[in-house]
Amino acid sequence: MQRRTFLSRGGAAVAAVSPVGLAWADAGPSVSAPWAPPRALAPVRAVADRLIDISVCTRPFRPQGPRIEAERRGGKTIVHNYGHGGSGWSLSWGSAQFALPMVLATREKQVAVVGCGAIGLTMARVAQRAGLRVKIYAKDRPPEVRSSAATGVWSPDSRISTEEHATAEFVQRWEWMARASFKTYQSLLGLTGDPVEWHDGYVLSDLPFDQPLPPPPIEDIEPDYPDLESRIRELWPRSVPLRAHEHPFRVPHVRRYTQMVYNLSVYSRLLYDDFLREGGEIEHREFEHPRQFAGLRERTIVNATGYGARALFGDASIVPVRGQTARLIPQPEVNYNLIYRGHNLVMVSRRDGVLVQAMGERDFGNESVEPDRALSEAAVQRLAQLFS
């Protein structure tokens, strides 16, 4: 599947910002939702004035998927954890309980994680709960880190492999980490702050969900991902199409589906809190070689650097894919999600800010983290044209 045509099926298997569960095969019949939801909700105010912050992350993508195993140098162990391209967040608790039994078998005490996003931070408390005493060397730490300028939305499967790369056994890896994960981000369902929550959102379309979207152009063109959602299908409702006076968006076709998502500013906090509350330490440290882990009293290390590991350890196999988020001023009233499909424009609704999402051109092998403020623009601009 290509960047471009994600939001003509659903999308979790290419963009970090589409959610997991809206796959149009289970359109059906077009038949009345279940209930009908109010017709009335509450418009985003998307005026540009009102952007409070426009934020650029790559995300690092690996042909063959996370990188998740041990080796020997310089006399360390060294725990690889790193390349989940759109999907760190939503994969980290799985991906370090995945990682652990290779930390476990050193017989050390003492662990050192090098990277302090969410990779980072979620494997560190994963083996400070299995008894370990853990501490941080990174050069940045929330929010200034890449993955605190993600989208925040449950995407288990947004580029995290070529479908060429989706064998059996990476498939059922994927697929214990992703149900770990899912576990793990329940129990933390209505504590202080609402780290996670679930929200209704909206996919609108001017064509029918069963018509294709036109072909991207050339340069914009992605590798084919593996469709891997039916594996987990029966952890998400399923979306439902709604008829006209079930909704207020100006579109002719629209259906309606749950979401998880993720408010970073306050789930960050969260581990990073109960990092330090246990014990855990952070260094300020930035590592341009492998041999700077010489230095580290620690013998057993995880590499959580994210795409910072294409330098550190010239893994040239990490692709990176520029993603570029808006923040609009916070409207608490506004609690539901959008996606409007073959308009490259998506809108997540988080406390900290309603968050819309445009892709530009190029975005795939795209390394720059410049932000482009006319491409947001566009976006709350198209927003905006969307309501009644």
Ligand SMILES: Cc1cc2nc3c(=O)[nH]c(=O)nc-3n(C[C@H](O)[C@H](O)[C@H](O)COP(=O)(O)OP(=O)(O)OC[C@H]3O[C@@H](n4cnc5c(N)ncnc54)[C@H](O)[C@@H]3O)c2cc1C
Contents of the next structure:
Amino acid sequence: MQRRTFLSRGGAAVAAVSPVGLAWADAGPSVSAPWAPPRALAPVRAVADRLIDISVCTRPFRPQGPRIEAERRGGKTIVHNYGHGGSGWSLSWGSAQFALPMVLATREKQVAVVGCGAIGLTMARVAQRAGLRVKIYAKDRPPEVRSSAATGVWSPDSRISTEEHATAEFVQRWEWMARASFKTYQSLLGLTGDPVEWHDGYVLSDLPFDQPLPPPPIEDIEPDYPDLESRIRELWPRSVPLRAHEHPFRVPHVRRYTQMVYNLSVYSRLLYDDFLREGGEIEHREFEHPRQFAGLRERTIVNATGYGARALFGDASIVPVRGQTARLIPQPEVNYNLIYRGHNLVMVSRRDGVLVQAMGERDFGNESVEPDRALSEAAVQRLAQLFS
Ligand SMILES: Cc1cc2nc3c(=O)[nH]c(=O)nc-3n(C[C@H](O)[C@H](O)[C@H](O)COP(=O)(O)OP(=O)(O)OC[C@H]3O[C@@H](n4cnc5c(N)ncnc54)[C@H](O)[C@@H]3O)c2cc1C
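Could the form predicted together with the ligand be shown next, to go alongside the form predicted on its own?
First the chain shown before, then all remaining chains and molecules of the complex.
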């Protein structure tokens, strides 16, 4: 275990959502934003009694990256697609497209998908689009799945592998999946309810962006993660530094970035409804052992159980990384995101609420999904200070 270099790069909160494309640390010559009058940004009504939901989820992190491979077991083909760390939503389309040839190679026309989170639902849609009949088996479905507690931003490189496991082959596969996902997400813009949209965001910092933050407490240490962002940086606008008259914040260092946001309630509903409309079936089912797959009528089964694969398949390499998100009552007029570097604060304005994320202590390896209200209330308080 080494110090979390990402903490010094961007702050804990930044790493939590991995807003790729910010690139403040290596922005090169200081390209200033074109002159613009101070942005009149609607303030967030950041008070704890407006909190309407607090959700906790464990990122299914595997140091070696997601497991996407086929195996034969008990006369069935199991195509594994799990272990996407903090990048499950972002990589979901690419990951499913990567797994699809393994499914098609079995020549089965009916397939089962076990799991109904970001990965299972998207896998089911990709298989349907390839002409297959799909049945989902899962013990939970949205909004009860862990995926529903995510922040909901494009973060394909967030806790996706450790640096030491980022071989050339891994990086090439990751880049392929990230590009394929990004492409699909652009086709989901402009739909009713805005399942996917782009927002401006502001990174605020008390220290210059090239100055590292103090190291985290020893108990918050995480492994070093690879720098993957540079592989796909041309996909979206780069962040730009703003001068004092170009933003409304009383913080000395501010950069504006642009970020893809997933409105998870409506987006999950879209995936789910499309799945049913195209003939998909869903059955409530909990498996205690893969032996129970023998009872399924399908002979090809995609395992998209996320963190559940740790118990179901005995995959002890999956590390839980706890994360908590809270939502304030929606404010449609707040159409931007915020990151306060070094203050463990991320805000994403989604259609289903103003999402406030704060990291707790000892999130890495922590499998507790008990909400900690005090943590979210403290984050809301820090947010309020930005508008006072
Ligand atoms: C706080 C936080 C913020 C995040 N933010 C982002 C973000 O902004 N962008 C991003 O891309 N990613 C983000 N992530 C990561 C993302 O949420 C995960 O990578 C993703 O949810 C994993 O999806 P999944 O479908 O594999 O797992 P899950 O959502 O856990 O789904 C697993 C499915 O399998 C089923 N299942 C499990 N075990 C069994 C069993 N034994 N029998 C039957 N069914 C079973 C479950 O019921 C469920 O339906 C975030 C994570 C956290 C914690």
